[in-house]
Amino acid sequence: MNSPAALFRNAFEPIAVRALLAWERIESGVSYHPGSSAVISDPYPLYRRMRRNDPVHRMRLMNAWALARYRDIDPVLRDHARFSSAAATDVQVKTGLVSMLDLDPPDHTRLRSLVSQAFTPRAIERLRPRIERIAEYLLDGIAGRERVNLISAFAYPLPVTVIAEMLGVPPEDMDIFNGWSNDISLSIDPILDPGSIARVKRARHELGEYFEGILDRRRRAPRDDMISDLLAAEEEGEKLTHDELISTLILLLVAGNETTRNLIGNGTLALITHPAQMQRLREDPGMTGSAVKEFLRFDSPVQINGRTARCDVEIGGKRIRAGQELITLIGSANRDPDVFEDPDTLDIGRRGTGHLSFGRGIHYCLGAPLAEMEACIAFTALLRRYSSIRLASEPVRRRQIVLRGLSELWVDVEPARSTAGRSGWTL
């Protein structure tokens, strides 16, 4: 059977695309092209149609099944025995970017256990003062500006500085990390043109060489950081191979900043476009934790996830055959009206069922506590520093399928009187 990515090579041929999408519409009354400009811009209207018309949707464009309802997606994500994460896409094979995210037990368990202690809630809580200091330092750096791109000035450098320090690499290299991270994050998309594949391969090679240099220095002089800890595990022989070490470092650096960057950017945009909710949060900063959870639900940094059926199963009355791919629409599940009251409304005080943005089961996001803490600190600092944050121009979306975020969020800001000027924070 051809893989979804192999079939998707035809997706760049407009006639083939139109024919396959027309086939889908005839079969189900709805068609889903995850890479279309309309879906990249705003996928939620299409998600509503899919939940209503065909929630277990046969994607002819990818030869896969797209699941749109919470009640179908949640059990699939939890059940690694019947739904595997191990089927690497053509893109991942071509670029050599297969990580623990793409593994099943026992390999997944072995690799995750090596890094899990660094991401426990207790370990993350110890980082709070440092993250607060980084946030204030970054905002000091843009003090006095009336217009700023919050993505490049704040949403990106905050999480990448944190994860770089945890790993033990120089934070001053974060500018080069940005390019590598942007390119490598493309590898999780099911569709990539040859030019993008070349960019991913180049970024993977350059970042791999960069880590080789760091590893050489740590072999000579270990430190109290994650790179030294993982290097010790590699040297024990059976816990971690060298290729797994490099792949894990790349995953931690990229995943450690990509989703949090998107969370801060998407959440800021949500507040700007819902001024009553922004004012509500200003008046009650104690709601920041629930607000971050609502940002994750309302406009999830991760929109889709993939699994492969290990056996024949039935979902929503549809027969899924062993070996077929399933695309779980996380963004759709998070807006499912059967689970969330008035789901298209931003409500920073929302209570009840949790979002699926961090996944479920054994692949639940290892960095969830860190991402939530970073976001809470970021929004607290932003709203304390600025009495007004307004859009200065149309936000620019990153053209990606799996991840949803912004490359540009230009805003006009007015400093709060009590925080005008620089606070004097240093790194």
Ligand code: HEM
Contents of the next structure:
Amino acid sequence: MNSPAALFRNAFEPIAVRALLAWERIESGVSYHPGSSAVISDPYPLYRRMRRNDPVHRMRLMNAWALARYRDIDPVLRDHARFSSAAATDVQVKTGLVSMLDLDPPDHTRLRSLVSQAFTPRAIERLRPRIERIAEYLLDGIAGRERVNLISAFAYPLPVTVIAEMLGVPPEDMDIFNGWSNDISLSIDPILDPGSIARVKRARHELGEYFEGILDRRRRAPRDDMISDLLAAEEEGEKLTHDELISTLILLLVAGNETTRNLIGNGTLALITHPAQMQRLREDPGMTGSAVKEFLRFDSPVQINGRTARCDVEIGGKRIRAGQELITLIGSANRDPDVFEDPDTLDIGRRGTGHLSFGRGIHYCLGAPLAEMEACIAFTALLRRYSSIRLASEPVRRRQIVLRGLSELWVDVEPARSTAGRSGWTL
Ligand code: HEM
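Form predicted alone done, so how does the form predicted together with this ligand look?
Then the entire complex follows, led off by the chain already shown.
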């Protein structure tokens, strides 16, 4: 039951939030509440207003600065000397979830170098046949169905099976990872209610215990997997503490599936709502690589990053003080008309400047080559199997701030004649 203090706070919090947003509007003509239903459902109209009216926006609600233009965000992400990742958010401190994402050199360099070998483009290319097999196996599993939720049947199990195999955890535990991973991914959101904080803490604890069990088994019998490699690094001493080992495993398991699931889901939705682009891709499957980059730009699975200024700096004519937090709206940078022609148009053949969806600089996404390859394989397999993919109902969006994706994407599908029925893939 809520205490009287909590009831009092809950009753007045929305008023306080509204007052802060009104203050923002008076100051700058726009207000930005990253957790509002309007922003979660479609942030792009607000991003446009922010880029036009107040691209370096003082957020009274979070006591931070929101950057909306590519030209401001790109240099901030590249400049780790002046903009730190280390100030983990209040949420991360409360939930005890701090990983290489939230560290600066030299600790960041040390942790990243321990796992980076497994994610080089060459190492990832070796996984291609295996990932193709998993994709075909999953689509076999739904062969014959006319209506399917593509998120639970395909977009989620594909990346989670891949990262589970790379780490060395049993993919058959996939259903329990899903719950933990959903809860833990909330921890990167800058604002979280107490109930969600409790869920993150519980999931962190349970996933930590789960990994302890696997680590015990690998100590007795090492295998050729990332868990055994990280364990060897821990045992050598100085390279990795036990807490860092667990937080790295949690980061890889969660980062390895939440984001790629959103890329496959958001990309499929983009194709369904842009039938001419879907047809273009069907006619020229050689465009899959550039289509995936365009899905990343058009509706980025990660919408915002955070940094803290280490010194006083000026951005877009505004003075940012040392210690103040910056929210970099990469979803907005990706729609910046100063950089992308017709930014609100989906064009799977788009060329030119790259999107910011994998970040920039020393924290540039470690899993970018893996995510792109998984998505290319996923779209190739989907379009080869189905001659028609149409929305069966309104997609259901996940209520998250940093990550943008769907929990349900129900579609009606018609199998392509050449691939009707199962093709007999096994794992
Ligand atoms: C579409 C899929 C993905 C997107 C959009 C994405 C996005 C990002 C972004 C924006 C960052 C930088 C965060 C920052 O600068 O603060 C990042 C970092 C990271 N990503 Fe990804 N990611 C994706 C897939 C993956 C996959 C498949 C993995 C593999 C396990 C992965 C592992 C990581 C790790 C470990 C980091 C931290 C790197 C560091 O701090 O040096 N990501 N990702």
